[in-house]
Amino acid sequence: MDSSFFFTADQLNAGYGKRQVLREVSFSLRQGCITGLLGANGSGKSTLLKAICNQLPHTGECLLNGQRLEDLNIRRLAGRVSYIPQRSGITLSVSVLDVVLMGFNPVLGLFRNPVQEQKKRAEEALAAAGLAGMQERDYQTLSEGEKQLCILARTMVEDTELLLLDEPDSALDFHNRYYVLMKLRRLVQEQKKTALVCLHDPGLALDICDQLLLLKEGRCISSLRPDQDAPQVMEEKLKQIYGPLSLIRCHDGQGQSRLVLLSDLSAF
């Protein structure tokens, strides 16, 4: 394995019963980088995340810093990989602080409660996520954007190496989508984590992600680097998923170079 890559998936095949969804998917991710997973509905994005975290039977292998994830038991895997589905699955009335404290479950023994230091870390994570002072709120009363930030705070205290997020921008308006993903990007960069994020909006992915993986009909058809690849190259690859589109490289109000879809020109 190339030492510059922190995570590598090799020849992954997975599906549901007799229906095969993923077909020989291989790719690599670098530490400290956020990678956007793009593809049409039904292309296998959610299936890929579930296969990586062993929630779905598969062939092939996933290596995280040289360790086969398939060889880890549930507890050890939870200590190294965070999987955040589209919906949290939390339906009971529970405090925001208790939701974040769930992130310590992999390191707590049976019937052990979080200690004061862990509660302090959870409160600090809430503050970092923009939810300071909301630890006693009922999670069910939060807006969808606030729920996403609460789950992000829980991810912070989990302190895992690999983050897998399935559409963290779903049900959010543009401002909150950008805010949540920028918080995630900062977490990945500052703590040297590796993140694979399933996204629907290619324009947002171009803004946020260091790398783009394109899935089509269960196969990985391309790996792109927005900061390195020519707009014409990325344009041709993205057309295979989204149809006709145009990309341009320009500068925003702060003088930063940006790659945007032609339909995003109104932002300038």
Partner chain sequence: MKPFTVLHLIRTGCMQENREGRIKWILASAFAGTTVLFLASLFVGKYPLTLNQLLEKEEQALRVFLTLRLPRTSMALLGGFALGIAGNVYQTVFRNPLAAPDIIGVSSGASAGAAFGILFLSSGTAAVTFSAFLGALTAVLLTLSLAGTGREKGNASIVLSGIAVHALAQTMLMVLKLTADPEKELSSIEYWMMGSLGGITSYRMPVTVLVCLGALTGIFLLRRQVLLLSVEDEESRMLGVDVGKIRLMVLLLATLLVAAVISVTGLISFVGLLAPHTARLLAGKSRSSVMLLGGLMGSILLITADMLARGIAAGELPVSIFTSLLGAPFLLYLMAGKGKAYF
The other form holds:
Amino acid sequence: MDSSFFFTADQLNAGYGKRQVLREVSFSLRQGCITGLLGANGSGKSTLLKAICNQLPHTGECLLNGQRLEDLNIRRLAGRVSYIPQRSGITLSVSVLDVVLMGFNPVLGLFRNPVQEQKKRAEEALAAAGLAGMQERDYQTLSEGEKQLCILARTMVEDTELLLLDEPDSALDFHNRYYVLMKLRRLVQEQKKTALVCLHDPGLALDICDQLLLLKEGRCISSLRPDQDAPQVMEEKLKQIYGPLSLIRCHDGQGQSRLVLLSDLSAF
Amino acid sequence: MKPFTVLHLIRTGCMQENREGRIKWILASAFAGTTVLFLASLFVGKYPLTLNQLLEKEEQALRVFLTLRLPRTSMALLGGFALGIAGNVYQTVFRNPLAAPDIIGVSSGASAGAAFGILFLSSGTAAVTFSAFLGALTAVLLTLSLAGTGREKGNASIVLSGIAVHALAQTMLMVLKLTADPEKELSSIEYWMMGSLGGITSYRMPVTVLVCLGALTGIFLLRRQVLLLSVEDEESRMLGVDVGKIRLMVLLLATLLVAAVISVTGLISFVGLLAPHTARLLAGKSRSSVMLLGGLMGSILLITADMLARGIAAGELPVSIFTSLLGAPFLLYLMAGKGKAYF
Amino acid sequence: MKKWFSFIMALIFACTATACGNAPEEVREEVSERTEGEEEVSYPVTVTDQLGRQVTIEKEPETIVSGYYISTSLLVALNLQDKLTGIEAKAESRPIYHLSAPDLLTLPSVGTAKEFDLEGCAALHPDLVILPMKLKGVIPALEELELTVLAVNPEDQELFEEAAQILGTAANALPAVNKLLQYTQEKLSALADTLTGLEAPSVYMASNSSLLSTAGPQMYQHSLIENAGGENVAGALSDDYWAEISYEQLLAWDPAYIILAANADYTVESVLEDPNLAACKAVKNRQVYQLPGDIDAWDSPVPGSVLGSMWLASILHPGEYPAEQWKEDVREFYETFYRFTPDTDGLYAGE
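Same protein, different state: after the form predicted on its own, show the form predicted together with the partner chain.
The complete assembly is shown below, putting the previous chain first.
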């Protein structure tokens, strides 16, 4: 196996009760890269993330820098892998700073509280996420985009090697999708993180991700690299999931090369 | 009227602009209010007690003060605080603004235990206290172990088992009431369920105080974990919280707290539900300072209710009448002031 | 985690142990040391109350608080009402106080058996506090306040006599106690003599709360029926308290008499008109009566409770013990012990 891969999933099988959802999924991720996970609804994207972070019984193994994740206890796992749900389940009024400070839990003793230095780091993370000065705001009063940014700040202070994000784009508007994911991209690149992100919007995925994994009926059918692969090749692969479409390389207003995904209207 | 002065001060505090400062201000005034009420409450009662008598070390006055008045008032302080804190814990852990101690069967277990004690042990208060305490713990342990056997191991299954255990305890209570002498034991059971601090003496304090302080310390130390439990199970597990164990621990501590209080006082309605809400309405965010404020609000409510219970009529009145009577309008007043969803 | 769990368990056990340590001592079946014959009490005197506690009374009590109506009524019968400075709650519901000692009604209340007012009691500074056994939980606190407390448990005739001896000794009223007990004994044995050899008719005694709730053999009401020369149809029940029964059971027993408790909240008429009971012997023969409650609660062990037995005897055996005789006995009892002449004309529901 290529030693440049930081995370490897090997032959993952998982399901709910008798219904098998994931079938022998194997893939590898590099450090400093964002990998997008694409697939239709019900193709097993969320299940895969849950299996990796050991919230779901599964066979096969996940190796993070040589360490089997299945062997870690809850605290140690939380120290190495962070998981960001579609929407955070925070239902109480709680200050933004307290939400971010939750990220220190794996490194704090059961009875310990964050020290001043950690509070400073939390504030820095908030600033990096673009929420400077919001630390005393009530989390419940934030917009959906701000909530995702707040959770992203929490992920920053968790400082884990592997980040798993479940459709961070689902509740966000056009602007915020790019805003949040570009922040994530910068974080991954600057701090050499490894990120696996389920995404709804393939167009966004092509823009943001270094690598894409295509999931269909619980199997990882192929992978592609938007910056290297030929558009025709990628188009064929994406068709397997999204049906008739065309992928076009073009230049945006700033002269940057971009990929645009167009659905084949005649197919409907 | 003192409570309304305090209330007004607190409302004025809400108008302050700076949030951090505002919370500190509210906490300080709640603390001051609790202290004032506590001191006032020391001099309300059937036995005519004045500060002078105490300073002159008048023997009988001192005795009444030390064996009756001080323990009773301290129990109102501690009991209200404990119920307020426990209410906050239940509401946070179950992510349910209506969660009260009974959600996992504490109060119905205690009632059944007390009824059992009244009927079969002895009408002596220590036996009833012990039996109520045991009843509460049994009910909660039953709830938690039932929830642990189910396939779904989460809040929903705890709440469901709580409902089942609650129903079971109610049935037991009914059977016990059926066998009770309607003129003597039955009325004792009914009276127990309305709660009273009238029977608190220095003898009954030490165990309760010990258990309460122990459980309060535990909850205080675990306050960060309580907050983490308010997040959905999966998410908090990925933040490194061993949800099952921590939840069990926190719930047991809160239960110990409630059981220790109501086993000596009888059921006290509304404080556990109301105090945390009041605190949240006043201070806004759910953090440790709100938990503390909830405790103080509980103390204020219970001390005031007990002063009325012992002072308003020739006889003693059940304290739950006043906790509800005072608490409900207070909550409405605060909600009207805020006029928005706040939980 | 394990550590924590054991910590919590340890806490629970600690509480358990302490709570057990606090449990009140068991009631001892021990008769108090009586000083028969010696009628004048010399203080300090030590008596054993009905909880088995040894209590020393330093001097003759001048002020007494009584937290139970039977002990209050007994003190009135012993002519000690002027020493009472506080009595149980709901005193106004006891007709005997209105009739014999209306001043009692103005005294402060020290609460009920459910809720004793410790501070209110302390505020009265009584020399002696008399409590029912139910209130034993408050005794340690009262002792801490250096009050002298006696617990009584007059649940049946025997226990009542014992309680009377204890209070007589404590309050220096033994002559009055002996007179009262002697009167009761004489009346009971006279009644027994009158009724010997007579057939005992079947009697059903209904409770205050419901017609279908009756007194089993352990209850005071059972001995009332036996004293009156009747047979309790519920005598075979195993319940030691009021037992709930059905109409069918009542019809199966088919009692010759149905007696309603003094404070029943339903009436003789309602029983006579109850279509379910139309076939019952007592209803057919219109032998349904209510124990008069206008003077005293004769169906509980009050000082004058023997009059309850005598009343029932006059219902069951009017030939041997006529109503007029009973009225005479009632007048004599209350004139002797409660210093008033009761109006007995309205009392007799049997006419």
